[in-house]
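First, one chain by itself: the form predicted alone, in structure tokens.
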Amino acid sequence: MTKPSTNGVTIALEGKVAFVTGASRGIGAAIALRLAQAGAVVAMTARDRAGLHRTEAAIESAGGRAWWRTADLASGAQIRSVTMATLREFGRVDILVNNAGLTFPQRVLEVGLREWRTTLDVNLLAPLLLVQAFTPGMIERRSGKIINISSQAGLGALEEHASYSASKSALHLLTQTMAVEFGRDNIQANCIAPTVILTDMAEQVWPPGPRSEAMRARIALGRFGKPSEVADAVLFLASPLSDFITGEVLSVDGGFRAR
């Protein structure tokens, strides 16, 4: 399997175990495949069993190794179950990618308690619980990468994204706190904040029309992103090339914030 490279430098993650949430489709599936292409063994979770099967097949077709368990990350009990199963299977996780997320497009006056709590449970509490499960081993080994997938909606207000923006903004500060607390143990914790990436969820939230065209017009490159472009950023942050980068929020936004 050909390893990904950056400026002629091959990025190799052989011997590493990566854990990716929301890996059944879209950004998560692209991340899992990219890490596997670099040589990591990839443990995956999502709610969609069929989607995880598809991601596993793609990884195996590329010559990689994948393992998965289904879990609803809104459930603390299911998070505990999948993390314990992962540690039984592999003994450790070297690279944690908290990618799973959801949104309920609602204006501030329409936000309901169920939507608010579910959004924060999946987008903010789940990454915390997964870090609590896997980071003690990283501390013991004095090595580890934590990569949280956030959003441009966590860096600036976006209409109809009240609970989503709140969860992602909080994730930025949580990530920076991780960077401060785990830095002495040689663990790097960073966020990636994409703009609209063309996934199934994005197509539901941003269907063709004036609203999506106005959003695209705010992006300097004039287009929405691709899941593979987020996966490339994850690969960089998962690799030794980023060993002196921690506590950062990396925008993968085509120049959205440059305007």
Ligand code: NAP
Second form
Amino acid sequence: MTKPSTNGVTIALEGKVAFVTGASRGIGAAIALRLAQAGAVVAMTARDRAGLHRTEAAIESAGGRAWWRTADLASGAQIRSVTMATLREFGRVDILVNNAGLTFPQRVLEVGLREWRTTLDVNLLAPLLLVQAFTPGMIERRSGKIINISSQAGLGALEEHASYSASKSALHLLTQTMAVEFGRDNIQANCIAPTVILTDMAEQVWPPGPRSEAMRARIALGRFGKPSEVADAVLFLASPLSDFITGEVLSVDGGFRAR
Ligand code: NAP
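Could you give the coordinates for the form predicted in complex with the named molecule, as opposed to the form predicted alone above?
To see the whole picture, the full complex is given below, headed by that same chain.
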């Protein structure tokens, strides 16, 4: 298997168990593949079996090992059963990637209770519950990486994203609280905040047209991102190369915030 490398430094995650949420498509599928290419065994979850099968097949054809269970991360009971199944299977999780997320584009005056609660449950509460399940083992082993995928919409306001922005900006402070509380246990907790990345979610929020062109024009590199480019940043934060980085919100945004 070819290992991703930077300047001749190979990132090797052999012997590590990674858990990736939302791995059925988009950014999560790219993250799962990248971590597996680096040698980690990857446990995955999402609701869509067919998507998880596809990611598993991509990992296996790259020579890696994947395992998955379906779960609706809006359900505390399903989160409990997927975390218990993972710990039964592998005994531990070394790298937790909270990637699953959703958005219901709505203006402030239109935000519905159901959409608000689902957004906060999946984008914010699920990462907390997963950290509560997997971090005690990291504390015992004095080693662990927590990587939460947030968004530029958690750093600056975006029309029609009230619930989403609230969930992602709260995820930043939740992550920083984790960094502070788990620092002495040698656990690093960081966020990645992408701009528009070309996935199903981006198709939903940024269909081709003048609005998406205006968004693209604000990105210094003049293009939207690729799922693999977020996965590369995750690989860095999952690796020993980032052992002195914690409580950070890393923008993967082509220079969107530089303006
Ligand atoms: P996507 O293509 O819509 O995929 C979302 C993933 O989350 C899917 O695997 C989906 O799996 C999973 N998911 C959603 N609701 C779930 C639930 N209730 N239970 C379990 N899994 C659930 O989105 P994406 O673009 O890859 O986004 C991934 C992450 O990046 C999200 O946190 C998103 O907020 C963030 N992000 C994306 C962009 C962008 O432009 N794409 C920009 C900034 C941040 P199932 O449907 O199979 O359950």
